[in-house]
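Take a look at this single chain, the form predicted on its own, given in structure tokens.
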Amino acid sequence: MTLLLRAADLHVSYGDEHVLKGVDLQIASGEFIALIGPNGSGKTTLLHALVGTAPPGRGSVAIGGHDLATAPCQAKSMVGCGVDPAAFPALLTGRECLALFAGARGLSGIPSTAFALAETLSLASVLDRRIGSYSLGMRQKLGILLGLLGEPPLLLLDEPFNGLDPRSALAFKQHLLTLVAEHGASLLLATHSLHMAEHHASRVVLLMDGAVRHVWDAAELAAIREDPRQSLEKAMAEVCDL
């Protein structure tokens, strides 16, 4: 498989607080990597470092062979990441926001895939309403649409199911799995959903105290799935107690 992302020795600090302490991560095309760990372990900061919004004090990131520090436009063009719902311009409609992001991505218009996903997430009917009138769940759905706009090869998502109603959450999970399995997309999903990680991920990465504590590969995950006495929850607890 083609290596799509390579992060090496990432260190990120906020003042005197060292959040990432030498993280190494590689993702190949078509892989679904679940990033798990307790609150405050550095998962969100890692995702920000991988898209350049939290520049590392040390280390490097390359996406599709493009170094994020020296060729940021080329590297970022290959990445889709969920947009913080709090950052949306309240006066724009959802459709206008999609058009704005499509232009920024160099697309000729809003792709039909975005409208199809809006239908799947039950957001299509409110795309012409101003974002200021959206509920938190609606904003979360719009953030998902923006992150997946143009179906970039690498998706970086941070707890994207938060705020979604159960029906939309299930539909979005199925959509992500289809993108990986049938379209060859790569997915790095920061999540507390161990069920999703255990049953669908290619690999699971446990981040603790800003460092990779353990990685479960495909063979280890298959063994966990096949043994009714085992679970990722148990395996994670055993590692955390070491």
Given for the second form:
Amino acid sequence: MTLLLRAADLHVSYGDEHVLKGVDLQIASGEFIALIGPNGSGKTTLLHALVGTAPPGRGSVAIGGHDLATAPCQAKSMVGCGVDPAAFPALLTGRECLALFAGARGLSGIPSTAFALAETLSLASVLDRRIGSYSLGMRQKLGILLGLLGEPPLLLLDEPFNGLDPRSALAFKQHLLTLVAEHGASLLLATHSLHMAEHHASRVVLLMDGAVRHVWDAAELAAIREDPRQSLEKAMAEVCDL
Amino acid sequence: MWSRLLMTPVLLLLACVAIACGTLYAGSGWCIAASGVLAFAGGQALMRGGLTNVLMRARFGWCAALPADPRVTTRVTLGLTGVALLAAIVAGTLLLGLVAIAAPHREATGLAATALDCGLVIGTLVAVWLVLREDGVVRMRHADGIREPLLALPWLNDARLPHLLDWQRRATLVNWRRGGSLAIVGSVLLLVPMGALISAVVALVLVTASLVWLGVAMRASAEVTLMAVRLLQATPGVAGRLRPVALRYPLVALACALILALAAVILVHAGPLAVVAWCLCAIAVSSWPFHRIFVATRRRGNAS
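Show the other one: the form predicted in complex with its partner chain, since we just had the form predicted on its own.
Now the full complex is given, and it begins with the chain already shown.
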């Protein structure tokens, strides 16, 4: 498999607070990596650092062979990341926001796949409403649509299931798994859902205190799945107690 | 609210224009009235906008669910308003003193300063009264829902970042409706002496309205640009494309305001000095927002 993302010795600080302390991460194409860890462990900051939106720090990130510091345009064109619902423009409609992002990504218009996903997530009917009138769940769905716009090869999603109704959450989970399994997309998913990580991820990375504490590879995850007495939750607890 | 205090120099420039035009009406009484009424209108508009923003955040923002006594919130807001008023009075008086050096009716500077300060105080009191009325904030909240302009200009949108201009235009409209800016235009009408030609009245309204609207459009455009930068920072190639797109609406606004001002100049057959005075006011209104847009959209590193 081709190496799609390589992050080496990532350090990020907010003032005196060192949030990331030398994180190394590699993602191959077609990989589904679940990023787990307690609150404040640095998951969101890591995702920001991987797309260059975190405060400048030490370390390097290369996406598709393009260095994020020296060729950010080429590197960012290969990444789709979920958008914080709080940052949405309340004065634009969902469709207008999609068009704005499509323009920013260099697309000629909103791709048909975005409308198909909007239908799947039951968001199509409200796309012409102002975002200011959206509920939390609708904003979350729009954030997902924006992140997946143009189906970039690498997806970075931060708790995308938050606020979704069960039906939409199931539909979106199946959509993600299809993207990974059939379209060869790579997915880095920051999540607290250990069930999702245990049953669907090809690798699970545990982040604690700004550093990678443990990695479960595909073989270890398969062993956990096969043993009815084992679970990722127990395995994580054991690692945390070390 | 503090950023709105930057409007004080603009207000003073308007007063300066009024003083410079004083000879037209052959008397300094008009100049003093100009200072007072413009300060009243400006103070009312600025404080009303700032207070509304603060109280709307308190009533509908994330902190609205906190168990805070609304009376305490109101008291703190009023305290901040008082501090802002004091700062405006000090800044206004100092700037008027500087302006007076070149004013034709220098003997009236003291009275003009008094009128300016009184105007600011009364304008602030009126703003406080308007906002704290039982449903003042709630009515503002509902007014936000009406955002469609009478004249839509879809062809102005840039295909590279579609709808950014719509975002700026709608934000301008919302801020215009929130800030009580029309009060300034209305107050200018009060300054017109008896027997003035209708063309002079129309010209005065055109000049004032163009500058006030330009200020609102510039500030709203800068705010939206900052938000767009944060929103789109993870997307590729935005650093290079955002600046020309973000500047499009402010430049169109500037051109429209200039057309209005030129119409006013033609109406009263004013000389080039009037155009220069208007341009100085426009620069005062636009320079800070333009600076914010340029800083927000500057390329970082080798971003392309």
